[in-house]
Amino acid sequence: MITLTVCNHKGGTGKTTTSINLSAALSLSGSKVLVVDLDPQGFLTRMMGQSEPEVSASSLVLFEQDLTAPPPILKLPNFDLIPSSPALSTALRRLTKPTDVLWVKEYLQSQLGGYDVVVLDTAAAVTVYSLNALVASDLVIIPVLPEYQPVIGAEQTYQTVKMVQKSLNPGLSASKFLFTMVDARKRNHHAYRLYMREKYQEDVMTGIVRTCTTLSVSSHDGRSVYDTNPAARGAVDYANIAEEVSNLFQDRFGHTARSHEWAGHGELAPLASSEMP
């Protein structure tokens, strides 16, 4: 099982959109995927068409001292989900011990099985929940819109990941920047992409996610871009990203998430054109 966190301290960078559509793409490629929503605002939970769950049916249960009854896992069309609850915000006041960054890792290691990939979606802030995600992860993806403030936020996130890797999770093998909402017509997008690739080199993913109307209107009623328009550029781009992530799994962990066959979705086979405008 591979654990992947999607994280950026700056909001509005396509983080939750990436969590949903990358998870859907990995699922279509043959992986069994679980998404855990660790954002107290629960954007991903709502975007997947889910109402606010009972606290006992939310990701907050992972932070209980006696985990006698793990939260029920929702079976969605694209992947499975442990939803978020606003009660996560209130619980922050009691999660102050140094060991409180280990809850999610312990749950994944002791309570969970049967999944190829676990995707942890986090809030746009440094909290005990985002730290839990980083401590539990094998790989971190940092979505970044190639503009000034999102780039600064992404670089700060990168440093946080490095700190966690050094002190709390030496098994965290990599963090990767993923350009999102890229508009090839904008000079500043080109300039910031060039800056990031020159500075961070192999820590920048090869594939990008271009601006796509379908991405902006999907994922509000439980659907991914593949349910809305599997031929959209956003669908093609996330297929490419899923292939690149699977290759990272192979290179760094010795195995892929699962098969790369897009059963029933041959038109979604990863393409080499995600850098095209």
Ligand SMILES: Nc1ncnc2c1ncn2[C@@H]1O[C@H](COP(=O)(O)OP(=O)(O)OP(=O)(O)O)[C@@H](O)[C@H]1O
Contents of the next structure:
Amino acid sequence: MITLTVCNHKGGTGKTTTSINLSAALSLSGSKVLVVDLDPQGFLTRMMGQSEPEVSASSLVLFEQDLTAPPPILKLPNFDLIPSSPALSTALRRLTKPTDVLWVKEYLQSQLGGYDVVVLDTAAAVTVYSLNALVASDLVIIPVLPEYQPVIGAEQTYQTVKMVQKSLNPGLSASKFLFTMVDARKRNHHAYRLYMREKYQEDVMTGIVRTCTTLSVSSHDGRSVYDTNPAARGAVDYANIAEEVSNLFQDRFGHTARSHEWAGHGELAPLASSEMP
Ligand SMILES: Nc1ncnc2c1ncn2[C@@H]1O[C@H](COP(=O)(O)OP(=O)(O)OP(=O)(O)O)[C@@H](O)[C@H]1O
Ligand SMILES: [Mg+2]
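The form predicted together with the ligand, contrasted with the form predicted on its own above:
The complete assembly is shown below, putting the previous chain first.
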């Protein structure tokens, strides 16, 4: 089983869109995928067309300190889902012990070993939920819009992941920046991609997700982009990301590696000094 966390301390960078469509792509390529919504606002749960669950049927069960509690899994067309509940917000007050960052890891190991991939969608904040996700993960994907504030948020997230890796989860292989909502016509998008590529090298995914209207409309009624329009560029882009992720864990997926070219879409121009983070 591979556990992926989708995380960025900055909001609106495509975390939930990535969780849904990357999971759907992994599922289409033959993996058994579970998505856990760890955002108290529960946008992923809503986008999957699910109403607010009972607390006992939400991802809060993973923090109930009863590792034998059955997982509250919803079977959806593209993947299985453990939905979020607003009760995650109020439970923050009691989840304050240092060891409270270990619950998801323990629960996944004890109850959810039957999945090939578990994808954890997190909120844009450092909370016990996002830390639990990082502690349980093999890989962290940091979706980042190639613009000033999201890049700063992504770099801060990268540092948080490094701290978790050092102190709590040495098994965490890496965090990878994933450029989302890339608009090839914008010069600053090219420039921020080049800046990140030069600074973080192989920690930047070679695949990118371009702006795609189908991605923003398809995720409001429980469907992934593959149900709405499998030919849309968002579908193509997330399929490439799924393959890149599979290749990172070749031994566990059993896939043959395909070499990925840096998805440049033309030459990248450097940032002006006034644009540097
Ligand atoms: N590649 C894309 N092309 C066009 N729109 C996109 C793309 N990716 C995401 N969006 C849109 O951008 C908005 C923010 O995306 P999303 O909800 O996935 O971000 P998020 O990081 O999960 O946000 P939050 O921090 O609030 O949880 C949504 O309206 C979504 O439909
Ligand atoms: Mg979200």
